[in-house]
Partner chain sequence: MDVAFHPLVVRVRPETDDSATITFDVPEHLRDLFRHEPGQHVVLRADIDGEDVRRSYSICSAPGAPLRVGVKRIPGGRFSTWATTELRDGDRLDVLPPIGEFVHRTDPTRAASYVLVAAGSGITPILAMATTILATEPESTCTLVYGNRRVASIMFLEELEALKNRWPDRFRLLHVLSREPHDIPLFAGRIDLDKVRMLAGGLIDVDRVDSWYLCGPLGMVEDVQAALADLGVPAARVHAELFYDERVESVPEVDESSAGSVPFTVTIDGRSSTLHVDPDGPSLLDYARTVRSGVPFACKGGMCATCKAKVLCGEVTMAKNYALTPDEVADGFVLTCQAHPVAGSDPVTVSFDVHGGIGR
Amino acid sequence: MQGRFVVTGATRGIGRAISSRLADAGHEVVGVARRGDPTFPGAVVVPDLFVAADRAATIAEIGAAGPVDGLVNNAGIARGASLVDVRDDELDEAFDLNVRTAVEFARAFSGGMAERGWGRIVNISTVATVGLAGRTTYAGAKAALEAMTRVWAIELAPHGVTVNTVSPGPTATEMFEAVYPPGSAARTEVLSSLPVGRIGRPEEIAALVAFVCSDDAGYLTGQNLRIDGGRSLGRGVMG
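Atomic model of the given sequence only [the form predicted together with its partner chain]:
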């Protein structure tokens, strides 16, 4: 099945790699992003996803242009703050983008998928939901998304639509490379948390998402696939 896939947060980092990979697999890709990208393999819509009216207009525009067979809810925001410093507006922001946007896109497009008897929804979460200091709003919002994945999976399974979560660990996007320069103490610290001893590549995350979106993955639904170099595994010492 080659279909029309919507990817949010599509022009940067992991979202960009997912978009390229889906396009390579023969899908038509519609990107939703904060900024355009002249080299994007498909059309790009540029809304402000924090604005409800913008989200509604984007959904209407994409829906009017044709049926949607797949959705990758990748757009996200990770504000760092210790619990005592969590701000109300940042809590709202986290849930607006990580949760509300995903719900609205899935609600709008899942009906068509179910009617046509085939569909794929992939929610991108994070290894931070296993617990990571400073990530109250981000991990909280993404954990909500993980729970909704299982709910939607049950509701949509009879209609040929699978719903899964893909949870990447540290990934060497351009942003990651800029913030954690090779050789720095900060990067060494990240590496020491990864049993595989290296940072993941965006293409590796994209390859997993592409598989989850393929016909071969029709028996896989409601799962949280952690692709994190072993970061989420227990690391206690013997004692």
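Form predicted on its own structure, per the form predicted together with its partner chain context:
This part shows the chain on its own.
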């Protein structure tokens, strides 16, 4: 089934790759992002997702333009700090963007999916939820999202709506390359944690998300699909 998909965090990195892959599959894509992109394969709404009123206005604008058949909750923020250095404002930011935004978008659009008897919700998490030093806020928020995936899957399964998590490992996005530049000691340490011996590509994550959003994945729900080069198998300590 081809439908209308909303992707948050849509104009950069993994979100951009997901949006392009869904558009290539014939879906109408509505991107939600902090900045626009004239080359984006669909419409883009540019709110500040840290602001509750902006989130509500964006949801209303998207809903008024037509039914939503799928939702990819990709927007997120990763702050690095050890436990003793975690700040309250960073904790609030992590849960506002990674959890509250996902809940509000899913709450708004899942009812229509259930009424029509078909829908896909994909929550993008991270391999950091298996354990990564310095990721209290990010891993904690994403772990909450993983738990909600299972709850939503149970509630929506009778109505033809699937809900799954996709959890990437280290992926060559603009943000990753800035923090772990080629040749750096930090990048070498990340690579040592990956049994496949390389960093993932956004297009690989997008391919998995596109499958989860397809008709062929109708029997798949409530799952956390780790696409992490083997990082979660426990070989290393970085992600």
